[in-house]
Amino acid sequence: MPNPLEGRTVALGVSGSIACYRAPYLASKLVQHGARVDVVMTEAAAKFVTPLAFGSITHRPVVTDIFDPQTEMGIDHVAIAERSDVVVVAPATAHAMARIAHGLADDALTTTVLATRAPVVVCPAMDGHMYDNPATQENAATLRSRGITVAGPATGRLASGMYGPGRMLEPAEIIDHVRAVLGRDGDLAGRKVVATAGGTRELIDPVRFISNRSSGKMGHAAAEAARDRGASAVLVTASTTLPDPVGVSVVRVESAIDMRDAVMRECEDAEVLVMAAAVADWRPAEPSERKLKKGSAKTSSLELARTPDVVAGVRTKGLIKVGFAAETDDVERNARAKIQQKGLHFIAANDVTAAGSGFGADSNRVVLIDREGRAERLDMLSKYEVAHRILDKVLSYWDC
């Protein structure tokens, strides 16, 4: 199941917000990653974005009058509310999220709001003071208690010149919270899953480290993932440049010793590990207390002593370990070898020189091999899809 949004009915209601110009942009997204959108505009957001510019983008009629007799909400006021999968509010205003938590139905949007069983994400766009404003956090405590899901918003600048929260999410973001909320139900609801992202830093002094090229890319698709099929998601991660994913707990460490506490104790209660990150092989022997100076000379050594092999150490009873093998050279052969080394399942082995995989790219071309030495190999694929993958191949195990 690599897009949860695939063939799935998604109902985009749009409250008249000056963020409603980023509306088109997340109902576009949301077609592309094959969902059918149904828009369903109030009165106000039709004066900022046209529904003329919507009904382009969905090939669909937009909803923007329930008195509307050539509409599906003057036929049966309730029909998109019955046949979405998930209705999201992006922009909901201040007075969007006052109506929705009041249970008020006075037009078309907070009619589909209350008349749908499907789950229901409300994204805030407003001025920060009326973000920060007692009603306004008593309304959105009151639509979490009753299980929707206020994703948002974000803080920066806001329209009205101010800096403070009240912007809306970028629709990526958004999207994520949209999948986490489809794949609520999925096959790993109810299962714990850790991943790992990013390479270790062993310091040498307060100013330098050892590293790798790692990006954290795929732990971060295994972690979304994850998510998206309805587990409890955590990534344990070094430094990367990537953004906290959606809906999954995130773990920031830094060396090899912090990586194996934190994934130890992560997996006390865990179902599978994922062990992506690239863990630092060698770590400075004595890091220096003040930064180590240059002087004159024209060689220098540093002593190394190894660091601990993070996956190898977990036993957690019954927890499906996964490896990764970040390969140059007799990739399959080395792979092989670390399966048993390492206590592994299964192991997902790279050639990291290949072109468009490994380090830093967004997609990877990978051979699953397990202990048994059956070997998967896949085509290229973006990592959030090899990720799936591997947890494909993941439930099998239970499946015996």
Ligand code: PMT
Second form
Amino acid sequence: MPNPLEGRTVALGVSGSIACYRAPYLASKLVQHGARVDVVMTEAAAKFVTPLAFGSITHRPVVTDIFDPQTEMGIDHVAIAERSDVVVVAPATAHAMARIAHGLADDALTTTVLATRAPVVVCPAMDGHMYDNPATQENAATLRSRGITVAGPATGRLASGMYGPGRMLEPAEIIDHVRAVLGRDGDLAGRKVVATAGGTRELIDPVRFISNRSSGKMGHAAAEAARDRGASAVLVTASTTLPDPVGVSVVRVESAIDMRDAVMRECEDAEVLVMAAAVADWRPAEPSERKLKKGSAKTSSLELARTPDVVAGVRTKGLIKVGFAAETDDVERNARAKIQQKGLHFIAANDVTAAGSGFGADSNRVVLIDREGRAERLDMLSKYEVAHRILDKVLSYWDC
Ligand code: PMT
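Take the protein just shown as the form predicted alone and give its structure as the form predicted in complex with the ligand.
In what comes next, the whole complex appears, and the chain from above leads the way.
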């Protein structure tokens, strides 16, 4: 199940904030993810962006008025509330949040929210002082206490020119929240999945380190895919420039030793470990506390010590352990050897020399090889799809 939005119906409620200018883009992204999008606008929202803009993107009627005699039965707010898999209010003004918190039903948006039994995601967008106001904070707390996801706001530059909390989240982040909400009852619901990402950094001195080319994308994709199937997902990540994934508990580490400690701790009550991190095999034997001076030396050498093997050391009973093998040659043979050495259930043999695969790429080509020697050769897929194929295989261990 690589795309939780495919074929799902999303009601997009739009209230009147300057952040409305980003709502058609959000609608467009939802449509591109395969969702059917019904837009419900407040009167104030229609002053910022026309219903025509949304209709042109969604190819569906846009509801603005509950009293509109032209409204067909099939597109009115109650029908939309009933057929939606999720209701997203973006942007949600302070006024819209207050009306939803108090159960008002005086326009198409609030009646849709009140009438739906689908999960609701509210994305605040307002001036910083309005957001900080205890009234808004209490309204947000009320929404959360009723199981509504309050996504954001982000902190940054606001329309007023001020800097503070109140920016609507980026459409990509909102979509991640929607995916997480849609996947809540997925096939990994109630399971804890730990994924690792990034390349560890082994300090030579306070300013230098040994590391590798891992971007963290594969590990992030594993955590996100687990989240989107309802798992309680934990990402133990070494250095990466990627933002923390939405709805995932993130533990940041630096060295192989830090990663071992965090993975051991997180795996105590986990059911799955997906070890996509590129953990250094070696570290400087005696890192210097001060910056090393080059002096007049023409050459230099560094004594290295082995790092702990993180995945081999985790022995939680019942834990499904999935490894990766980043290889440049003899890919499958080298990967097979690691299954026994590291006590893995299966391994993703990763040819990191193939174009578009491996370090830094958005896609990956892997062969899933299990203890029994069975090999499943996957096509070049996005890292998110690879992660789902790995999780599909994990599920097969519980089926038998
Ligand atoms: O991060 P990206 O840019 O998206 O790139 C993805 C990736 C290429 C890093 C990823 O797909 C991948 O192949 N990760 C494993 C990299 C690696 O360290 O391979 P390895 O063959 O050296 O290690 C085998 C397994 O043992 C891995 O699961 C590794 O996490 C684990 N290991 C390695 C060393 C060590 N000290 N402890 C470990 O647990």
